[in-house]
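Shown next as structure tokens: one chain only, the form predicted on its own.
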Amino acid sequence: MSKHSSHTVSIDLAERSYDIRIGSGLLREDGLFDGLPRATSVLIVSNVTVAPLYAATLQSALEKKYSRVFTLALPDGEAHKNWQTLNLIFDTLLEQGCDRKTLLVALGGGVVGDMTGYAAASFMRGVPFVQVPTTLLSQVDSSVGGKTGINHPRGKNMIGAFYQPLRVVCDLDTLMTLPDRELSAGLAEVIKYGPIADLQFMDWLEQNMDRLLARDVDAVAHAVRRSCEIKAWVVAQDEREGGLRAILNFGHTFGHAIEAGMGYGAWLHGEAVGCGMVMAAHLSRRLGLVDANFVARLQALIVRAGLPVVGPELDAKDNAGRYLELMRLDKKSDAGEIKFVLIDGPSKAVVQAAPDALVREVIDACCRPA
């Protein structure tokens, strides 16, 4: 990938505002750690997978800046954000006799942000952190605002902490070398901005649907800085998910149930937010507050994109119950009462609940048996 301009996104949190760096070759930039506190220590958290492609560059550029710079790579995969890798941080940190003035630096994707973001909430109650996404879906999504945390094998994300870094940088050289499967899964989070908040750029990922499945630069980096744009709008205005951010979670209801039904891993999460997408615009339909013609419209996009809109079955006698029954342990339930985010006419979401007899008919008519 060509060296291009970059491009900054601020997100506006008052004290803890800060900056999303988007280009190419922003690892080999200089000066790309100015502005951070001063830190006896860095540790570089990443996994197995990226750290032998990234770690040594990234490494390089802290170290003309730290004296002490170490990595640490994680076994790769949503099966190990768990409290037993989530500890793998913390002994390397104590191992290294490293203070509240070191700096953890996140390298991979949303597995390794959010692991590190918590470790970085938790470690002597809050060290600085820097996210440096190496993903599409954590470059869009997860790297930005401050959702950090683990799964449990009841449900996901559901230990954590609202931690937010001290910058994002986005190079998007890194996506080159992204396995297909994964591009298609973050290209979910790229699509869901359109349904919620932007018709324009739905849009325009119809027409640019190509280009970005072919990594042109030029698209990614459209498609990363509007996804961000959106997102820094949301967060500024509800850091801690009080009422708008939670439109962000469009298609993770039921994309969630799928993950912790299926085993986390099974799908990515972009492909079960992909396919909770379908689910959620077809219960919007049924709630008369869109067309089918939306529904074709959007579904066709997810298609598009690689990503599936068949839902799995979690369970051969009642798969409709065992979604309902996943979905009541999702964060975003109410004393029991399941929240959807809804489409309530083309790019206007809702939050709101919805009879369990309407959803069993849309997880009956979006499932098929295994």
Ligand code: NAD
Given for the second form:
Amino acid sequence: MSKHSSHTVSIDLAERSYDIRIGSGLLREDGLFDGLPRATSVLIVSNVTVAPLYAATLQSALEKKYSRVFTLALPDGEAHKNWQTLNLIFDTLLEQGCDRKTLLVALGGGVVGDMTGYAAASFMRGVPFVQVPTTLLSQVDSSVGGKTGINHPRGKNMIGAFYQPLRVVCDLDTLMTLPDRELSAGLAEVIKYGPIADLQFMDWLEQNMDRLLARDVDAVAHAVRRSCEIKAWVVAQDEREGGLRAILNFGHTFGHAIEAGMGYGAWLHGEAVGCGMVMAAHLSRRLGLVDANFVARLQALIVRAGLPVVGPELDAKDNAGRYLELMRLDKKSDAGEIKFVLIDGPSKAVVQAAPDALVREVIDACCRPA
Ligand code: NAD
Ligand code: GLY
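For comparison with the form predicted on its own, please write out the form predicted together with the named molecule.
Zooming out: every chain and molecule, the one shown earlier first.
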């Protein structure tokens, strides 16, 4: 990726406000960590795939400011986003004699970022942390906004905390080593911002999808920047998801059921969200909220991003029943009633319940046997 001038998106959360820096070559830039607090030690938390690629560069950058910096490489994958792996972070922090002035730095995708954030929220009741996201998905979504946590075998992201980082550093160069399938998964979370908040951005994505798939630096920079701006705008209004923030979960209610139902890691998070957006769009249409043309347009964009749009069969006997059972565990559910993020006309989202019979029809229409 060639050099691209960097941008900063700020997220306004009073005393928890911070900057999201976006650009190529950031990890090699002087002064990257200026302004962060002094720390007795720094633990970079990464995984066995990302650490060999970027940990040494990040460690050198941090050593310009901090005297004691070390790296932990966790096992890779969504299947490891659990208590056992989280405990490896605590084990290392304690073995290394870390204290309340230790800084945690997450280097990796959303799995590493969510786990490191949760470790930072709970180690010694809270230590500072920085996000250095290295997947498209984590640069446009998971590193921003302070949702941290781990999965439970019964449900996705069931255990966690809201805990904001001090800074987010999105070095676009890291996306050059991302496998194509992961790039597509990240595009799902980019696409979601169009139907829920910004129709012009959806138009832009339709015009520039080929450039994004080719990793054109200007196109990727624009997609990351606009996604972060929209996410920052939403989170600044509703940090702890009392209402508005739920719209960021468009496609996630169906998507989380796919991830949990298939076994974590079988479908990538972004793939499940892409397919889940198609299902949520069809449900919106059946409820009379949006017309068939818009659903077809969204589905076509998701297909162009290289994402699946046909849901997997989770149960041979009662597939829709299994989806419903898993979706009732969703954090938005209220007394067992599932709340869906639906599109209420282009670029507007609502959160509401839907009759089970209608949801069953959508699942039947959108799924096929494995
Ligand atoms: P991931 O963290 O599993 O990363 C995907 C894969 O890419 C992994 O194998 C990883 O090792 C590899 N990888 C990462 N960076 C790389 C690079 N630069 N080059 C080569 N390989 C690289 O998955 P993800 O899609 O980044 O994140 C998904 C997770 O994020 C899910 O657990 C999801 O629940 C979570 N999430 C959280 C939020 C939030 O607000 N906290 C939002 C969306 C998603
Ligand atoms: N990814 C959804 C949220 O941050 O709220």
